[in-house]
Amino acid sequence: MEWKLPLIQLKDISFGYPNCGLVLSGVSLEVNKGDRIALLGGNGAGKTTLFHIMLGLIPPVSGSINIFGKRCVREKDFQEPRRKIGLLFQDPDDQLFSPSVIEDVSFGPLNLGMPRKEALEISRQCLERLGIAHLERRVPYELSGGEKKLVALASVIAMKPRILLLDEPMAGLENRAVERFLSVIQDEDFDAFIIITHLPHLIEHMVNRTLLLKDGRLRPQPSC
């Protein structure tokens, strides 16, 4: 049966850090199947914070979160949605922790219960598609910043998420790596994705919604 409810629904989300006032003030957002969203905003506008609230990594001061039609309040409520939503952190060092690239990329599929042989096969396919198969046996912390970004992306895609949340994924990538990244994102069959970016011109052909987070509020934009 076709899914008709919003995949993610945020209502009147507010959040503030100590001694900083409100970063988010009554933010509401619906993410529906087929949405390809660019999320824009200045440094410190709260874009990353919004991602973390979506996944229950930090709790809002007020407001409600519904994911796949279910209200999410406590930590246990977010556990199942996190298996279907891939978050690419802005800093890949927050995401890579294994002794080799292939172990990092296969960690997620293995954690989802996939047999090791299948997890390794899918992981190698992801590395190949991103043009970094030669890094399979490398130690992640020895890689360049751009290489780490691509490995982190491979680790997210290998889990076959329904939704992608991408936090500045193209920052620090060379032109060829950006092309590979965009190609993979376009080819994958995601239900929806949101990309935080300061380079909206690179993805204007990929998105169908553009939102600006400013002064704690989300505002639709006519185009990238």
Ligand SMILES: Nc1ncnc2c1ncn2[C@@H]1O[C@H](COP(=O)(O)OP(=O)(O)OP(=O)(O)O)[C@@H](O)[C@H]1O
Given for the second form:
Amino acid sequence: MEWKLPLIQLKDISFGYPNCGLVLSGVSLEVNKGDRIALLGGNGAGKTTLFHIMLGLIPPVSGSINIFGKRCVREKDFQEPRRKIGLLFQDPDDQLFSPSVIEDVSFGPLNLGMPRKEALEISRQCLERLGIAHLERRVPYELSGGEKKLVALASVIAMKPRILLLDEPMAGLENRAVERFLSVIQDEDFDAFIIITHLPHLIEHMVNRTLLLKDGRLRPQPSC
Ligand SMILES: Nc1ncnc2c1ncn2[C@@H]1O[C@H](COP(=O)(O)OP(=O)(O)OP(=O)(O)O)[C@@H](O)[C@H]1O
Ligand SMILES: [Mg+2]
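Since the structure above is the form predicted on its own, I would like to see how the form predicted together with this ligand looks, so please show that one next.
Let us now look at the entire complex, which starts with that chain.
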């Protein structure tokens, strides 16, 4: 059956960290099937915070979150949606925790119940497509910043998520790695993605909406 409801719907979300003013002030957003969104905004605008709120990692002060048509309030409401929404953290050190790259990348698929052989196969394919198959046996925390970012990306894509939330996926990557990343994102059949970036010109050809977060508010931008 064709999915008609918004995949993700945020209504009037406000949030501030303790001892700071409001970071988000009445943010509303609908993510629909087919959306390819660039999320822009200056340093400290609240982009990462918005991703974390979307997946229930931090609770908003006010507003509502619906994912796949279900209201999400408590931690348990977000558990199922998180299996289908791949979040790439801005800092790969928040994502990688296993003793080897292949274990990190296959952790997600195994956790979703995939048989070991298949999980390893998919993980190796993702590493290959991102040009980092040679890192398979390495210890993640010993990798360079760009290598870590690519491994974290492989670990998100290996889970075959319906929606991708990518926080600065291209930061610190060399040109060839950016090209590989872009071709992986374009080839996969995601229902929607949101990419936070300070490099909008690199993705302008593949997005259909550009949003700017400024002064706590989210506004559409005509183009990158
Ligand atoms: N854990 C925290 N405690 C207190 N303040 C925080 C915390 N995390 C972020 N902030 C503040 O909230 C604001 C928004 O931060 P956020 O990380 O969401 O910005 P961002 O748009 O992702 O910026 P960048 O482009 O630099 O990654 C910033 O002013 C930041 O200093
Ligand atoms: Mg950020």
